[in-house]
Every structure is written in structure tokens, then in C-alpha cells.
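Coming up is one lone chain in C-alpha cells, specifically the form predicted on its own.
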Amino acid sequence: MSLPGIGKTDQIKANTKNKELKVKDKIKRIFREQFLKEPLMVFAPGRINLIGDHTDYNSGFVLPAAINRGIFMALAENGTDSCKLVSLDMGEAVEVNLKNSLRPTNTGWANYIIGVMDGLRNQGLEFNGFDAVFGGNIPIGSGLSSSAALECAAVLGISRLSGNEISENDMISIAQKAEHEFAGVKCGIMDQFASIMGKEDNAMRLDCRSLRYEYLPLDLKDCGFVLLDTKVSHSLGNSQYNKRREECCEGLNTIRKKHPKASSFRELTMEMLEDSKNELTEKVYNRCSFVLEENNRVIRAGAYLRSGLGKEFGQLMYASHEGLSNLYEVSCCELDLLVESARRLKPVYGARMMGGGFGGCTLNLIANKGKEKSISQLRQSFETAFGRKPGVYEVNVIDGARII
């Protein structure tokens, strides 16, 4: 079999577009009636992670693929020195004085987009005041990036509309540190980079040190990707997503005693790891154990799916599951459940929780003869065990950030 892309068919395609427009057009109507002009329209998508997590923080490799799901914002220039930022989706709406400096607000989702003007301007790029209407359908706090997706729209739309051209890179750089020092997340590089370089059917491994990056084709022929979402948000600003980078610092500090020429985990060895077992708590060696594996993994992924090795791959994101579960420590009930229904069906490849964790979405990989029922015995399994239903996504893979 081969390993695919997400879009399996014309017609899945042509329904996702069309539901796309529905958002889109929904944004600009709701930005001229309020603000009687025509707006500059953007579009950032969220991502999924094939395989990968917690491993660009600690610069290791990722398999990320954009998505179909993102954020949709419409800009225009107002002639003041105020911007007004309207999220739709939250029913709120913020204003910003570019007299004063930008700091962040008690507004979460604010946060994003302040802090992406103040890294413009930190670039030295000027702006002027501008109206803002942004929404999307990707579904907050469910692993998807959307705040990356917000970040990414923001600097995208914000630098064309002043007439500034920036780099991917620069862009890229300039969403990381919003979340940084405005969301208040020491998030790694890979969130951002998908939203910005995503492409149609591909997905991306990228080396989160050099940002070096080679595109994958998923060529899924017999099987596709599907996301179940348990709805249980996560907040990573408030979470122990910060804690678990924490321990890894410690970690590599402590092996480093011994092992001084390992500048980082991609130094590291596992016969490093153990050699220094001894000095670390029990907490911070399962720390590293994960990350040392999953790098190793996303390497090993990137030849099955040039291979076509569906099953092969799907065993890949079990055992990633088991990591993050059992050695990270970032997954919750909801999440462990999904996947451990998902192995008792033959026709599900593979599954894993997905993003930051302690809520959000599992990755699903199944076969597309028995598809529907597979989908609907996991919905019953966690419904008769959670009272409620899970989310289902079915997913393209697309391009990147841009201007529609």
C-alpha cells in the first residue's frame, strides 16, 4: 500500500472547499458591514503532526502536514493610531493604541495578535492602525495549532497590508516569539513552520536545530488520516507543557557533567542516558528516554511512508502514544482510551495522541474498507465511557499561510 495524502478524493476536496468559502465569505461580510470597507483577506491553516511530539523543543525532528483547518482573517487600514481586533469566534473584540508600547492583555487570544505587531516592530517594520475580523474552523484548544494558525495569519496580513514583504523565515520567527513572550508558552519552532510552509500533500520532517526541511508526498491510496477529537481543551499557557521543557534542561545539564560534547539531545546517546541514570530523578530519565525515542522514530517514519509502509508507520504511532502516555506524561484518560479502542480494530493502521497533550485530538490512520465502521465503534467506545461524543475530522493536507 502506499502512504497518502490526506485528500483521497476530488469530491472530498471540492466539499472542503466549499465549506472553506462558507467561512471565508462569513468573515468578509461580517467585516464590511461593521467597518463599511473592503478587506485584505488571509488564511492560515493549523497542522496535524504525523509523528514527533515534544521533540522540537529539544531540537529534534518533526513529520508536521498543514491542514485544511485554520484561521481566516480580513484587515484593513483605519487612518488612526488604533488597531480594533475582532474574534468572532469569541464574540469579543479588543483595542490596541499603537502609541503606547505593546504588553500583553488579560484577553488571551489578544495575545497572539499583539505580539506579533510588537515582533514587527521590533523588526523595525512600521504599520498603521488597522480593523481586524478574524474566525476560522479549526476547533480550539484540540492539538490543531490554532493559536500557531492565528499567529501565522496575523504576521501574514499585517506585514502585506503596510506594504512590508518579510521572509518565511522571518515570519516564522517573528509567531514563534508572540507565543513566547505574549502567550506565555516556550513553544518549539514546528507549530509555525507548518502553518507557513505547509504544501498541498506533502508533509514536512524538519530538523527544529538547523530548520533544515525535505517534503514527504503522502500518496495514501488505500487508507487516510482521521482526528477524534476528545473536546477536552487544553490551556498549554497554564499547563505542564513548560514543566516537561523544564525537565528535559535539567536532564541534558546533568548528562552533559559527564558527556560535556552533547550541546543538546541530538548529541545524546542512550548509552549516554544510562551512564548517567544514576544522578537523575526517575521523572526527568523517562524524560529524555521519550525524546531520544521519538526522534528516532520520526526518522524511521520518513522511510515508510517513501516505502508505502502503512502498517509499518501506524505501529510507529502506537508506540509514540506509549511514550508520551507512559514516559512524558502528557496524555489524559480520554486521549488513552481512544487509542487503546483503536488497536482492538484491524482496520485502524495506527493512532496517537497528538500536540502538546492532557486533552486535544488522537491521529487515526485506517484503512478506508471498513473506515466508517471503525469511526463509529470508537465514537460508541468513548461515548459509553465519557458520556459524550468524541469530534470527527476527516482532514486534506494543503499549502501554507497566503494571501486569498
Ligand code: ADP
The other form holds:
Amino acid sequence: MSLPGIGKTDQIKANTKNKELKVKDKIKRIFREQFLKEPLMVFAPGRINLIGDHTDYNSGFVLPAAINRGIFMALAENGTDSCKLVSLDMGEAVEVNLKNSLRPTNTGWANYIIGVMDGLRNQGLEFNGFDAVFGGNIPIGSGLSSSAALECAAVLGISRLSGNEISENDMISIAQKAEHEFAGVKCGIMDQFASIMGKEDNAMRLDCRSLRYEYLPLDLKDCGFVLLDTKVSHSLGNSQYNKRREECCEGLNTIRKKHPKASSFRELTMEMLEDSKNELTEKVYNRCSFVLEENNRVIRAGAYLRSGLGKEFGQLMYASHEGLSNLYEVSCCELDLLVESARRLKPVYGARMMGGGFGGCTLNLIANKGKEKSISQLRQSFETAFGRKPGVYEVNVIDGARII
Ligand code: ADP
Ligand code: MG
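Could the form predicted together with the named molecule be shown next, to go alongside the form predicted on its own?
Next comes the full complex, and the chain you just saw is listed first.
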């Protein structure tokens, strides 16, 4: 039931705001108790990607939006040469001595922050010893990019603490480099870009080659985005992710021998790919044709967005899933079942797996009319097939990383 004078969407926004305040207050309180200081508070969001997966590292287009789930971090300088990093969600702490060179540790989550510290140093942005406590309201390892949220909270927090001015572009590239070099995932630029550059009620169409972007307003009066979480952890995914990257590279290098103009996937055409089909393995051919098709879908999706979200946009989401599952082979049976079930429900305009793959969430675009029933039917199908409940998250699109 809505409160008088408040529409349903506003009320959902107000409720989620309350929940966010609770996480923020908890982290602040724990920081104060542990370090007896007033911290600087930072929030960096995770993201959804409306369409365009595995295109970012192939010089293509993506269409992400920052969401109201992410990482909250409390930080303050401590007057020493060491940094104490406390992860509330993992219940662990790691100490880093700034007098030593910064290296990856055996503690996975700490590497995202230490990688950022290393990146800041390499840019000549020195900082003093600090303490940090962080935690989130974003599922970890579910394809909503908790890793980028963590890196972006760290890069904004640490640079601000030391009074260093740093551009948004530098923050994005330091965060991405931390993931490459300290976490060992050769990710594209999309996740960090979305976490820093997000804008309320807007998606961003980003050209991952030039880093040019435009905001595209999301008209969410009649429908909304709902995430269904398979809760399958994509731990296998990181190595497979890097493998897909290599396969695309292999394809491009082979095609380039015949078509030297194809210096990246942007110059590559379907004709060039067909022309080189005999020189490519079936697998590599499929990977390349997925990337070309997916890029094309992002461009078409942007045009549909301008006339409003609806069935046409949804059809592109279903087509994207099919490509990810059959050609790029990064789906899994849980994701496929959720998308197949969604296809049978009229109020669900579109659904697709999202992110690196091998688990995590599906993104569903659902008409407000019939939304609750559709969600419960999707839940039921999942439960019948796998004997457990999926996670369900309704998300709002919000601004990027900020001091709070
Ligand atoms: P995704 O980015 O899709 O959520 P990743 O596998 O890329 O999944 O990143 C997940 C990793 O990021 C975790 O294993 C952990 O190391 C780190 N991480 C993310 N969120 C948190 C958190 N709230 N607390 C501690 N570590 C986190
Ligand atoms: Mg990630």
C-alpha cells in the first residue's frame, strides 16, 4: 500500500534508501568503535548491464547503469606507515606496510584494495597510513560487479583522504588495473566505468575503444529491472573469462592475415569473418560471430531506449542470452532455465544472463502490471528444477561513486 501522496516507485526508493542508511551507519559505527575516529564515508555502486556482454574487452559497446547496491567504506588516516583493512562481510582484517613494495597477498578481497593503492602510487599520488572498514549490500560474485564497487570505493576514498585531485578517468583505469594485476582478472573497462560514472535513472552507452559515452534516460514508468540470482558462484568463471579473451584475440589475429584492415573487432565485418571461416576453429568462429552480433545489438538497443523500454528492447535481451549461451558458451543450466521460464511469461519483456557468466544473475525487464506474479512464477520454476530458492532483487538506477 502506498502512503498518501507518494507513488509506488517513490516508495520503493524510500524503502531502499532506509536499508542503505542502515548498512552505512553500521560500518561507520564499527569504524568509530575500533579506531576511535570520525571516518570519511564513501559509497561505490555495482552495476547492471542492459545489453552488451564480453564486448568491452573487444573494443565494442556496452550499456550499463549503476545500481543502488554496492560497497560502503569508512576510512581515516592513522599517522603511521601501515594500513589496516577490515572486511566486515568476510570477518577478516589485513595489515599492509607502506614501507614495503605493494604485492598481491593470499587474501583475495584485500588484493582489490592493495592493487588500487599500488595504482595510486604508480601515478605519483602518495598517501599516508590509513585504516579502512568496509562492507556491502551487493551480492558477492553474482555478476553485479561487487569487485569494481570495492575497487572504486577504495580509489575514491584513499585519494580523497590524502587530498589528491584525481580525474574520473584515472580512477577508472587505476581500478581496472588493480583487477588485472592484483586479482588476475583481465576484465574490460565497463564495470569500473559504470561504478564511477553512473547517473540516476540513466543508462550509459559507452564506446570501450574511445571511452566516449552518452547518457540515455531510462523510462521506467511502466516496467522495471529485476535480478534473479542463481546463487551459483562463478569461481570457474575467472579462468574461462581470460580464455574467452584469448580466443577472441586468436580469431582476430587469424582474420587479420587476410584482412589487415581489421585491427580490432570494430573494423571487423561479418563478411571478413565468413571469408576466414575455413582458417578458424568452429569455437573461435562462434566467439567472433557472437561479439559482432552483440555489438550490433547494443547499437540497436540504444535506439530502442530512446523510444522507451519495452518489447523490442526485451527481444534484444533474449537474443543476447542465446548468443552468450550457444556461441560464447558462458551460461550455465541455472541461468538458461531462468531465461527459458521468462520467455513463457507475457509481462517479462526480456531476460538475459549478465556479466562474466557461469552463474550469477539474470536481468529481467518486467512490466509493472503482472510483475509480482511473474517473479513468483520464475521463483517457482527455479525451485522446482533445482530444489532451492533463487535470490530476487529489484534495483534502482543511481549516481556513481561518491563521498556520503
Ligand atoms: P562480482 O564482481 O561479479 O561480484 P567477482 O568474482 O569479480 O564477482 O568479485 C568478487 C570478489 O570481490 C570477492 O571474491 C571478494 O574478493 C571481493 N569482494 C566483493 N565484495 C566484497 C565484500 N563485500 N567484502 C569483501 N570482499 C568483497
Ligand atoms: Mg567482478
